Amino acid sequence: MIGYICKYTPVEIIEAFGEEPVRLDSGYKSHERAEALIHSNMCSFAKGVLENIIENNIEEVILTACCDSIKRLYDVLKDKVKFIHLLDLPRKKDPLAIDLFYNEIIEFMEAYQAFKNKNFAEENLLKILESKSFNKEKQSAESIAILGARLKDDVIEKIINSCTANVINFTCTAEERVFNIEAKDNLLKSYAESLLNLTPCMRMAEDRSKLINKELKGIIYNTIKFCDFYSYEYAELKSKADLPLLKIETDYNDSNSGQILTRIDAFLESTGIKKMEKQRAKKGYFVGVDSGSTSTNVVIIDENKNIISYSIIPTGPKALESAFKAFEIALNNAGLQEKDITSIVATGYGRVSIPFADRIVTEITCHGKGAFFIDNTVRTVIDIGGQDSKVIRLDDSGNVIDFVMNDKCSAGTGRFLEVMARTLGISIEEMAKVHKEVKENITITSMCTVFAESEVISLIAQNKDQRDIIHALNKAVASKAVSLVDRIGRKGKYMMTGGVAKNQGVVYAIESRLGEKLIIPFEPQIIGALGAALISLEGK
């Protein structure tokens, strides 16, 4: 067995010696192991790559030089495998490129002969090469893109198996290993010019933005953090691609495919490509549960659109026992029973733990839905959570256009203002109140929890006044709101969703950053929960 990590790699010269190549892939929770080899602001990739090397105890390894950090890593593994092989890969696929290339797998042959003290038979890679010859298949009329970094099996297949477009990967997973051979008397040289002709890499001198067509519906674009290679391609993409473009970031720990997978839902959503189970009946009672991280929230509707009641509890540590909870308490206070509920459609971070709904649908779309169920005039929803943020944009009639969330740590959510409560030695009520006149203009100038809740300890020993302090606090977390509003631009009608909405300081502090007031719903936790009622009832 032969690690690898490259589409260019010749997987299939591997298989001609009679080995086996096995695709390195990375997702590791930890990469403690790798960060006593490599240096811990090592690209992510790179890391878990090492890691997945280390585990698996594979002694043999061919990289290509695509970049510095798998350079790096290629250093670090000549004395900790057995083989290690290093590709230099042309950026072109020019003649010159191709000699080169050419060159570059005589000697990968070479080495791997001598090391496996093995004849290669020119024969063996001929009938794999046949094999995997083909003739292309004319693609969907309807297709969605994966381009950037790669993403993970999981992800990609969670992709296609929710899209009824055709998904076409553009990333170096893309599984395009057939050939057409034409020059069969130099076999070897013909084969590298076909692995320089699959689809082009990121990193190769090749005009990529040719891949975007008109029969595209939109684009998935996968960063991969701190690297600057992709998000310079990603911005190109974006000014020139006339589409619905997604950009998600990942650092290859396995941690936070929920939350990507949200976005991406919400996107296929948003896009109208996401597959819906259709439903007919429109007579009964409708339930929307909202399985949030701090709260879970359930309304039921009528057949008319009426809410008959709704229920808002803390999740706790146990999500699914929250979700029947609030369901069991939104039933007794409509004087109904589970029987009499038609269909049920879940929401939030936890809707996937969730057995007794008949669907799920992303927040994004279920808080647009009722965002604008209340007012149709709102064309942006501003929602902070217990543990995120996020601001939708509607078009005029309701649909979701675009949307930025900030999934990544709970600077600026309701979690941050309940530390800072703590820390204050208030509760969270007292920190909801409006402070317009205040002595001193405090400013906090650090947005993480931790470092934040530092600087209001160093305050409070400067002995300055509470309601500054709080004052302070609702600035900054107006300001990450607004800093997300300005993403995808200002448009108004406001309104704000979410617990945080409670907040009459942080409103205050939106406003004024926005110079136009919030549209505040009765019950702004119950907004995501109502628009998966209205979803249970329109089934679309």
Given for the second form:
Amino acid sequence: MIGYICKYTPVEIIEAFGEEPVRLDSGYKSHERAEALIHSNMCSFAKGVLENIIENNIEEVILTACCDSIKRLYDVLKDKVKFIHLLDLPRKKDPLAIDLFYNEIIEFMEAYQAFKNKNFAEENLLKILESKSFNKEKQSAESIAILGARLKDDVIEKIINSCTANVINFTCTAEERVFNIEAKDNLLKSYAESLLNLTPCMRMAEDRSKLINKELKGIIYNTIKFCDFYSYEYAELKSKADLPLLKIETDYNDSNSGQILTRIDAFLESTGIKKMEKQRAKKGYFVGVDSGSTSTNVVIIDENKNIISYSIIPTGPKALESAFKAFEIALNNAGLQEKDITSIVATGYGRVSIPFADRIVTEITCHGKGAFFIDNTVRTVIDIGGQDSKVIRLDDSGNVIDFVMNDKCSAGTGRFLEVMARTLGISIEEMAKVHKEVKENITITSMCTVFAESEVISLIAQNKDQRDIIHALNKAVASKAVSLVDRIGRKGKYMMTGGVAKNQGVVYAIESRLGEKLIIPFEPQIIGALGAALISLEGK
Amino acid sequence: MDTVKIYTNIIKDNMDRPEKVNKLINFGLTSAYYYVSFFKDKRIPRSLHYLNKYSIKSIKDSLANPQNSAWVNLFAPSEFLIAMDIKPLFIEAYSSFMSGFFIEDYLIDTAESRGMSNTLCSYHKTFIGASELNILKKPKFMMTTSMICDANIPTFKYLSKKHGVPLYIIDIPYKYSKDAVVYVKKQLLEVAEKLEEVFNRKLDTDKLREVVKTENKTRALMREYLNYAGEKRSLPTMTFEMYMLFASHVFIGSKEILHFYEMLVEDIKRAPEKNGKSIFFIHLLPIFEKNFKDYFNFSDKFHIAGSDLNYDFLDEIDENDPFKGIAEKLILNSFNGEINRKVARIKELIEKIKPDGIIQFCHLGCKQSMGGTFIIKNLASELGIPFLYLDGDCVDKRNNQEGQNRTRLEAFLEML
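For comparison with the form predicted alone, would you give the structure of this protein in the form predicted together with the partner chain?
Zooming out: every chain and molecule, the one shown earlier first.
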């Protein structure tokens, strides 16, 4: 077998040699061995591939000079595997570029032939290409596109399975190897040309705007941490904003994580692509369970949407146990029994682990629903929880029309404030006080929790006033939240939900930056659970 | 509060008024130009003083004359622009100046709020941020090469689309071959045609040849300079090593740069003998990082021996066929192609300059550079020279962990 990563690799040549081309994946949680060989700030995909090659003792590799990370991966691997070849891939596809790529393919064939001591038969290649020379099926009108950087097969599969629309994969991992080789007399050159004619990736000089079809129902846009290419196209698409667009950022290894799948689900729900099971509304009581990373919250409502009771408890080591407990407390508070409950909707990170729920819905949809129910003038919900923060845009009917979420790190979340309170040696309640009048207007420059912590330590070492440091930290959280708001555009009124909404200092800092008052619900932590209860009642 | 801080705050307060910010930046550059013209620091040799003025003026001129300017990257073949009297503005230099004005954080945050990745190179993000805020007036043309930095093509494509300004991308193959030279030469002929069309003037091939001749003379002086760089002490600050990029890249081929190198060679001949320890830098120098400034600028103890980026091409360009010659220069750049090419150049420079230590500052986002760190570390170990790599950012000061960098840098300097 010979490992490869890029779709422009001449895999059919490898097949014609009678060898097996295997697309190398990068599914490792740890990059321990890779980071001993290459800098840790390299693209996580490249590091993952390196880890894979070492872990599985892969002996033959073919790479293309597609990006700086892969070029360096080649340099690092050069003396570590038995066979390695780097193909220079032109970024244009004029006749001279085709000649160059053709020469590169010939050079690879000669090198591999010499290494394997095997002869290459052109008729084998012709047979393989003929077997792949059928026309693409016409795509149905209702389609959703996946654009951006490569995405793992299981995530693609999950998207395909969770929506009714046709999913078109334009990333590097798409299987689009369809060839139409007409000039059989110069087979290799025609082959080189057809490879260069594949859907262009962002490293190519070609314009990709033709990929965006107005008939698309939406676009899921993937970017990879430390990959330079794709955020530009996302920024461009976003500014046009005539199509529903979801940006996700993965580090490839955990692209199937709960947070990514939550976003995809919520996006599909908001665009109407994901069909949620309809249930007939019944009289009785309806429950929403929000199993969050920090707290588990339950709300019970009656058929008239009155809140009968609610509970908030910290999420313990087991999400399911906390959910049971919170449910039990809410039932007791309401004086109800489980049999009185008509249906239960679960939301939050732990939603998939709650067996007594009838349905699961993402916290984005639920927060939108809950916030709009509390105040139907709300158009933007800022939810800052323990591990993540999100901003949700609602239309005039309360439907979610856009949202953004923080990336994997905990900058600007409740966790950030907890770490800083611990560093300052004070309680989280003390952190929540408003310090409007400051002696010194300090700015915490690092958004990263770890780096911000070292900054706070040096401020302590400089004997700065604790209130000024707290003020600076609240400003840092506010700044992160407002930059999320700015990513989807400002539109009032604003409601703030989640545990951090209880922090007056942060609320005040966000209000100062937005220049507008925030609506804070009576209990900001239960809005997601309330939304889930409302969905449970409405049965849609 | 110092003057720069007041100036920075005025700019930041006016970010929603691009015309005013543009004027403020022009005012800042003009003030800097007159400041360095009238208040000559006696510690700075004549040649570097000249380069200082030249670099500030070149940025100022291209910003003031957008209709006669082109946005380029550091590696773009600006010989064509020089031959046609078009002012190049290289994006990396602009961003560096904005960091000097302490407004890079605002510009970077703007770029990120538009969707740019937070790990993208801050030279590019700063420029994109300024462009998003319309602080930069759009030029007549843009030109970039694909080589060395992944961000070049997408940044220029993005800017070209945003401003509706024509762009030419020169694709530089990774490997050298006759066909590769033909491929690039054809593109250079096309870019020349495009320039003629956009600026409505003819490219005089004799003038281009003259630029190439001047460039060859300049490189001969660069090689001569290197003969002294091991024994003499002539670079008082890290900023000057970075200013040299104006001379070794974008403006090479101009009479002024030839004049600069003539002065530089004279200066180094007269410079004092090296004392203390000398450090050779890989890739970029963190000119805004406090620890580095404290230790290296105007220091008797630590001397900046140079950096490989200023010597990424040292050969002659074919004067008879400048299109072919420039194509070869681009493909054969030591930063292009397998890392062995870069390693060989570093080895050659180190053997000439004989530094006491090597520092690679891994600028966040620059994969081509940081990806080779451990390979260069092995080279340093083979050569028996201490090597240090530090992570940080040459533009976005927020990405530099001052405390951590200080410990590592001091420990390294103690080691020497």
